[in-house]
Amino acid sequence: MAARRERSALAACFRAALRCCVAAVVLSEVSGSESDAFRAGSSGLSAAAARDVRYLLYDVNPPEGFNLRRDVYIRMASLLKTLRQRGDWVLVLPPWGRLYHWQSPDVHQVQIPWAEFFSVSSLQANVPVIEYEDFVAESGGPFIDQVFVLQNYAEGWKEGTWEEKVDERPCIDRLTYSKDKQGYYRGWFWGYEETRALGVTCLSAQGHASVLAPHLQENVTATSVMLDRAETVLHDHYAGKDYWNTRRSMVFAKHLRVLGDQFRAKYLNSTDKQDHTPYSEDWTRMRAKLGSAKGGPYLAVHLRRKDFIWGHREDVPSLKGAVKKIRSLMKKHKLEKVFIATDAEDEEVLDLKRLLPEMVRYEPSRAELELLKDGGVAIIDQWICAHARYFIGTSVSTFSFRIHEEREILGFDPKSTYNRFCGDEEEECEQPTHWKIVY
C-alpha cells in the first residue's frame, strides 16, 4: 500500500512538472500576446488543475464483442455514479478496436473514439465522460496511476454463502502487462503504445459493480484508476431505472442513424412518420408508449452464424430451418420484404439469397466501410432491425439483446420484439424475456 501511494505521489509530481513544461512552451510561443490555447480551454489543463478530478478507466476481456462491451459500459456508469457521491470522478471511454467480429481485411480499426459510434453529448447527460485522448490532454500525459486487474476468487464460492467482497490477491492468470526498463508497465492500452501504467495489481472481486466503490474511495489515492477485465462485476440494478437511464443515453451517432434511415426509406418503404416511430435527439425527452410504434412493412432478422453454429448447436437453426421460419412469419404478418443482419460467411449468404430472393441486406461499399468501420455497419444493421414491423433474433446473442432494447425504447409491442429462432431439433424453445423499460 505504501509503495502504491509513493508511486501515486511520484505520478502527481511528474504531471505537475509536465504541466509547467507545457505552459512554458505555450507561453514562449505567444510573443507578447495572450495565448488562444488558454482561452479556448480545449486541453482542460487549467480546469483539471482547478478541480480535484479523479479518472476511472476500464477495459474488457479481449475476446468479448462489441455488444457485450456496451453492456459493461452500463455497469461502469453505475459504478461511477456511486463514486461521485464522495468525489469528482470522470469516466474515460475506452477506445474501440481489434475486436474478434471486426474481420474486414485492410480496414484500420484501432484507437476508434466513441464519437464514431455514439453521441458523446448524450452519454454526458447521464454521467460525466470523456474520450481517452481528452484524458491524456487533461491529465498531463499518457500515464495511468494504477491498474487493477479484476478476477474471481481462486477458491470460488460455496453454494448458499454468496457475499459481495473485494480483496487484493495474487494474480491467478499470467499478467498481460510487463515492466519496461524505466519501471513502467506496458500493455495493450487500446493500441496506444505510448501509454504506460505506474502500478498493476490484481483485485479479486465478487458482486455488483459498486462493490468496488469503497475500495477505490478508501484504499486508493491514485488520480487515475483503470479496471481491467471490468466484465467481472455484475450490474447494480439490471433492468431498473438506473440501468435504463444509462442504456437510453447510449444514442447512436447521428450519421449512422441518418444512413440507416435513408436505407429504410429507399429499400424498405419505411419512414418514422409512416412507422409511428418519432425520434428525439434528447433521450431525456424520449418516452414512447408501449405498443405505439407500428414499424416499417418488413420483417427484420438477426441470424447469427460463425462461432454460434458450433457454440450453440442446439438452439441455432440450419439455413433451411431459418428460411422456413422466415417465410412463415412473412406470411403470418403479410410482409413482402425481409431485412437480414448476419455474420454468415459469403458462401452461406449466397445460399440465403438463393433460398430467399426477397431478402435485403445493408452492404456498404469499400469506401463506406473504411469510413464506418465494422462497428458502424453493425449499428446501422441494428437501427434498421429496430424499426421493423416484426423482429426475430438469435438465442443468447447480445446483438439481438441490444435490438430488443432499442425497440423497447421506440415503443414496440413486446410480441413483435422478443422472438428468437429455435434449433431444428429443439423441443423446448423458450423465447426471450421481456425486460420492460423503466423511466
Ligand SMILES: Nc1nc2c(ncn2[C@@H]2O[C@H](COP(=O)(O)OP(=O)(O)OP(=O)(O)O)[C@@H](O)[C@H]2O)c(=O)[nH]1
Contents of the next structure:
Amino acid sequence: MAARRERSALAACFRAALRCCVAAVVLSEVSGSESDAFRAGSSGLSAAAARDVRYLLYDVNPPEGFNLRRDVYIRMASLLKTLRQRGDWVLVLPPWGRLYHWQSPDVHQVQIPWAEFFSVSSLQANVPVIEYEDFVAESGGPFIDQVFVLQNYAEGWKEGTWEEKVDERPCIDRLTYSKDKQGYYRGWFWGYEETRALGVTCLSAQGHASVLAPHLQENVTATSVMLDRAETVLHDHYAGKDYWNTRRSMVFAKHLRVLGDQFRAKYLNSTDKQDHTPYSEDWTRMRAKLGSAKGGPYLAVHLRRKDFIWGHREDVPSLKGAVKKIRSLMKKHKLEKVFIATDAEDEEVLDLKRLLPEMVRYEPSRAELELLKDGGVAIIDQWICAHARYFIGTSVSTFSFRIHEEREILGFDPKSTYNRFCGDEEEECEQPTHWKIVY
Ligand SMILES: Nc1nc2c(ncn2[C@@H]2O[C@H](COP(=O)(O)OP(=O)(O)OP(=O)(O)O)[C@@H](O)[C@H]2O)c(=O)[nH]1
Ligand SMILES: *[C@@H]1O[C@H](CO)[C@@H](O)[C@H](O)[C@H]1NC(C)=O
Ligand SMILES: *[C@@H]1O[C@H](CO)[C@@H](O)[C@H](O)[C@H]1NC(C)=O
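The block above covers the form predicted on its own; next, return the form predicted together with the ligand.
Complete assembly follows, chain above in first position.
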C-alpha cells in the first residue's frame, strides 16, 4: 500500500511538472513553424493528463530477432485497434536492444528508440504510439501498473478442439521478474534499471491477439499494462487489410532510406526515377500497381548464414551452390551487378568474394556502424535488396520475408520477389508464398 501511495505521489508530481511545462510553452511567444512542430509534439502530453489514457506496453521472448519483433508489433497494433473501440489506449514502443544477433563489439545497443529505425510519425498515422521515454514522462514515472506474462496452457489443448481463450493461471516457467525490498517487481524492462512493476501475473492465452481485449477491458483496471512474451498470441488476420495497413505504416527512418538510396546511386546505378520506384513518405498515399516497379540494374541476394548453417539445414545452400544460382540468375536476367546482404562471418565473406569477385556489399565504416548500429545496417541492406530488378532470399528467414513485403509495397512483379535458394540436395524446393496487399 505504501508503495502504491509513493507511486501516486510521484505520478502527481510528474503530472504537475508537466502541466507547468505545457503552460510555459503556451505563455512563451514561440512563433512560426517551429512552434507548430513543438505543439504537435507536446499536445499529446497536455492531453494525456486530462484524458483517461491507458497504456499498452509489450516485450518479446529475448532470443527472438529484429524481424520477428517487427511482426509482433503488427499483432500488438491490431490488439490496440480492438482495445480502442472501448477506451483511449496508446501503444508504447518497446525500446530496441540486447538482441542476440546484434554482436558488433563496443557498440552501445540498448535503449534504442524506434525513431532510430522507423518513422514514428508514419506509425502514428496507423495507431497512436509513443516511445518508452515519453511514456515515462507522461504517465508519471518509470512504473508499470501490471505485467502479464503470456504463456500457453499447461495442459495444452485437446486435439481437434482448438478454442480461443484467456485465463489467469499459475506461471508455468520461472518468472524473470523478482520483488525488491520495497515490494516492486524488477526485471529487464529494455535495460531501464529504474523501471518497476507493481504487479506481475501470468496469463494463459490461446488465439489471436485481440482475444486479450475483453480481459484487459473488463477485468483489468490498471492504467498501464504490459504484455510480456507478446509473441504468444497470433495475428488477428494475417495478410488482411489491417495487417497490411500496419505493415505499410512501418516506414523506415528517413536517414536510413537516404543512405540506402545514396549507395544505390553510387554503386548500382539505381535511382527511383529510372527504376520506377517512386516513394512517398506518407504511406497512406503509396499504392503502386503490381508490376509497375522495374528496379535497379542489379540482382539482390539475401544470404542468411550463421545459425542457419550451424544446424545443417537442408534448405540452405552451400556457398558454391549459392554462387552457381547467382551466376545463372545474372545471366538469365542480363544483370551485371550483384548486391549481397548477408550475416556471414568475415571468413565466409572472404570465401564468397573469392567465388564471386564482382559482388557488391554495403560495408559501413566504424563511425557509421556506431551511428546506425546493427539494426540500421540491416535495414539499409533490406532497403537496397527491396529496389533490385530481381531478388532471391533464404528459405524461411524473416529477414527475407520483410524484403518481400517491402518489394510488394513498391509494386514489383511477384516473379521478381518470391524466390529463395534451394539446398544443394533439396528435392522439393518450394518457393515462398505471394502475399498480396489488401488496400
Ligand atoms: N546487415 C545484415 N544483417 C543481417 C543479415 N541477415 C541477418 N542479419 C542479422 O541477423 C539478424 C537475424 O535475422 P532476423 O531475421 O532478424 O532474426 P530472426 O527474427 O530470428 O529471423 P530469421 O532470419 O528468420 O532468423 C538480423 O536481425 C540482422 O541483425 C543481412 O543480410 N545483413
Ligand atoms: C473476468 O473474470 C471473471 C472471474 O475470474 C471471469 O469469470 C470472466 O470470464 C472474466 N471476463 C473476461 C472478459 O475475461
Ligand atoms: C545507368 O543506367 C542508365 C539507364 O537506366 C544507362 O543509360 C546508363 O548508361 C547507366 N550508367 C552506367 C554507368 O552504367
